[in-house]
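Presented below, as structure tokens, is a lone chain in the form predicted alone.
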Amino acid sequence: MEQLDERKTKILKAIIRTYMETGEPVGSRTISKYTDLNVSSATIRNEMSDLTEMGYIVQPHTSAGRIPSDKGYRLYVDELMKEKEAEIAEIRDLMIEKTDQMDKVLKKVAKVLASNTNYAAMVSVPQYSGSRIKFIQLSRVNPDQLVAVVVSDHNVVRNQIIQLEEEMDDQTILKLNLLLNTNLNGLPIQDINLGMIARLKEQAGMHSAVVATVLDAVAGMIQVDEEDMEIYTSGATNIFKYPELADTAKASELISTFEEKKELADLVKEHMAGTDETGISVYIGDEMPIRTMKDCSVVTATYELGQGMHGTIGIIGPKRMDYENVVDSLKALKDQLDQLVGNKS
């Protein structure tokens, strides 16, 4: 660990894991008891104060107990990151295909992972990134309406309903169909810019509205709405278990976010943005972007199926939680996964 002799990360480890198993604060003479560490009480009561004067340890109390800091618990999580890279890059093999399974498969991983680990569980279902336009089709529904129906090449669909100020022939449908697909078809979603929707707009005349309907629809696909994003949970009850989460008011609100999911949404889209090669992020304490989970630790792993779809799983629990057991759990679930869609690698 930086910044910190081999002792010092020995003790500091030995802390965070005793008192993540215990909830209680630690002494020196519980950390005197680890048979590796081979020092007396006293050179660990000045270490214990030496990682206090830095900040990665504290005093809650008057008592000579000492907890982790959000500081220490970013520390040991770092390293753990580090320790486990090889075996959480295979998380990105999750799920392949069997798209039609996706429902039954993401439930049963957030029920997997909150029973593994004792923790709440989420998983955002897989969002479509670098899409391309397979074809555009415009159809009649009635005199005054038009219904687009937009397809992409991972075969998503988008239908959007066109309300006419006046009735439009056959002829004119058609030609709406040839201009928008003559210059959209291959096109990857995101090199849609104004300036081409200006022209498309322009080249359809009178009926630019429809064009721009159509374009909407287009934009929507690759447009992730929190409304929209379907998540979902397990073990929010286990919240209950941790003495520090388990206030009245703190577990309301916690159930709260995990039952109307908008902040999770949140949580999701901010992972999927800054996520680093490995695809994990982990948030402790106040470096969490939801208020109501100031008292929580997050992690967050990144799972892709391929062709551009990707998702989020994460773990919630008390910043104590036992981090290495929610690495191994994800990494566990590949294998979990391959057995729910037949994927046998």
The other form holds:
Number of protein chains: 2
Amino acid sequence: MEQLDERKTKILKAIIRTYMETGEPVGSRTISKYTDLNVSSATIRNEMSDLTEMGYIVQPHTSAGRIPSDKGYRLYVDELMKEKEAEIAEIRDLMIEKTDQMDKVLKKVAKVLASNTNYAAMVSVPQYSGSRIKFIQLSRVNPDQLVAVVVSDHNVVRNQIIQLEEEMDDQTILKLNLLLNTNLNGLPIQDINLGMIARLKEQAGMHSAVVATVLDAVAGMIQVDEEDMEIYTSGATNIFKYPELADTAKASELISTFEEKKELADLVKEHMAGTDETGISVYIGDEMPIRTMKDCSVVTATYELGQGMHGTIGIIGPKRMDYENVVDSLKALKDQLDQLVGNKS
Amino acid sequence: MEQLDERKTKILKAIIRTYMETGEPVGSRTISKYTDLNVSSATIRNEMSDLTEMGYIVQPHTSAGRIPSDKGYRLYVDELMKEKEAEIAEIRDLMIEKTDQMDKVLKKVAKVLASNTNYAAMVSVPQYSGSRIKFIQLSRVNPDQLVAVVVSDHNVVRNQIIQLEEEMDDQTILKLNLLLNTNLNGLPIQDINLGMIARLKEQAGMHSAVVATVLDAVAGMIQVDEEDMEIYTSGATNIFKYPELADTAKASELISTFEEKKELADLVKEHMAGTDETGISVYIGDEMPIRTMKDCSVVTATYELGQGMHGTIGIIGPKRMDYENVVDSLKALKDQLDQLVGNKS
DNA sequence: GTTAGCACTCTACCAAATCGAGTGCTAACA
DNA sequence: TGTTAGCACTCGATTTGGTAGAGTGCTAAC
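What's the form predicted together with the DNA like, now that we've got the form predicted alone?
Entire complex below, previous chain first.
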């Protein structure tokens, strides 16, 4: 089987581009006119026949035009990436550390992306790997209620009300605060485990049940996460714009996947665990681990915001996704974010 | 025009019930067999003719069966409500005050409702009208960072990192804490306005810009809300199960409405402002203020959790919604909640 | 290697035919 | 007077057959 010569490549690109625009199989005639090759449709047919054989394009049925196969898209994307990679790199470090309103910003990001690209967008809340505790405080709110506040070094604040069975005197609270801070402050969150909490309980032992309650609550607050990665989505209904996805049954499943977010979260987790590099990756069709998205393509980008905080942005669309535009949008996102974060009080 | 006699009512109910099951226009023959009236289809036809004239049922086209009109549904629902109202009442006060994990509980509630009923479900986070501040605290986290924590009397905790331009000594922090607590503690949140903050600033005036920053931040935290009512939704894709809603264009709009949540929030706000009573209400077809839901019915229930906290639960489905089942589900919800809240640590 | 031409294939579309569910009306019956 | 059987009629849904058009593959000529 022959190699891809220049003309074949050109034809393949032309097919992919036109298919992305129209969403319909593209025939030899179209290509012969569209390109600057100045060859007749018959020639194109020959070339297309080769391309089909090589697996870059596919015929949905005998007398229809060709559409790009997953392999074809893959080639196109890889090609494209080489050109754009440089530009992309800057996006990563551009989200400003502004943790308080992170959720609002991210929601907005998802929205903007979705409406810019006309595809569905998702944004995962950044995970804080290797984050350390920097501040713990228990305060009395009511005679029988404490509020616990934990701040980690990325300025992520967690809080919880702790309901006490019996009252606790100021003395004890003070002691507990000291105990917690001297023992936990500066520790990476993932190093805090049940054993450690048990030891703390022992140290504070004299105060019995109440103290245990409090320590357990604090431990609970610190850990949690891991399980529930939050993901914001937007523009799920954009998929209706692409007939090849708009089939009721499929669309329904797809949107469900979006609504649930569970599977998306798994994807993100896997994605972040798998790739060390923080670049952009593209799943095409069957490459996608989520079954309901077998007919889609997914472009994901990992973003990073300083020491160890990183999350994932994803665009989900039809295979004939306009990869070029998606990438540009990710770039434009940068400006949007600057503006957003800048404006906020 | 004659009144609804018993037989007519029975027939009407039968029509509505069957239509709810099948989703297709129901003919005279079906009814004649289905009911225990033991009359022939011809008789039913006569009655149906009357019912049509009275506007309770409608013919989509000449030679099709009848489907209930909005007016018909309305009758059915009003009837039904009378029977069930009692049972419903208890639901309201059953959500236990467990504010910390409220969000998880509510998400779950939406999910359970959606999967129980096979309709789309929404749950609004309860609003705390007349909530008072019960605890304010500023603590230093870093030399140039404070964390502010505000607890209101429903145990809703808010927190925010405040980034300082210049350092602030312990003395000042202590003073500010005192100032804030003596002035704001016990006050209803809505009574705290800019004027009051201005006065505080004046009182603390000597410390200039930094203090102003902090006070502004605190003021911001306290107010906020109002605007962004959170709403959890689930089961949006259930609408695909009902052919009369599954038309691509309509479904797309509907799901968008769900995704956006903005309009839902408005609905909830209006609903809560409008009705003093905390019962269940039903919007049928055109009664619905949201345009995209003109072909749906929406059942909403206001729930209340002690002093002034209340939110809304809603079920959105086709007009041929199984109102009876929906109501029962709301009831079952109670048990689910008990269990959920009970299990949690 | 390129091109024109032609037979062939397959889908999309349209119109006609048919089917069947359901109605309205009338006449007969209790 | 209310109920019923029967029948002609309507109208959407489905099926069928036919056609147009896009596109291919192949061959022969340039």
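Please read all numbers here as calculations on a predicted model, not as lab measurements. Positions refer to the first chain, counted from 1. Basically, rigid core = biggest C-alpha set you can superpose within 1.5 Å across the two forms.
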### Message
Aligned on the rigid core, do the two forms place the Cα of residue 144 2 Å or more apart, comparing between the two forms?
### Response
yes
#### Entry: Core fit, then residue 260 C-alpha moves 2 Å or more between the two forms
no
### Task
Compare the position of the CA of residue 71 between the two forms after a rigid core fit and state whether the shift reaches 2 Å.
no
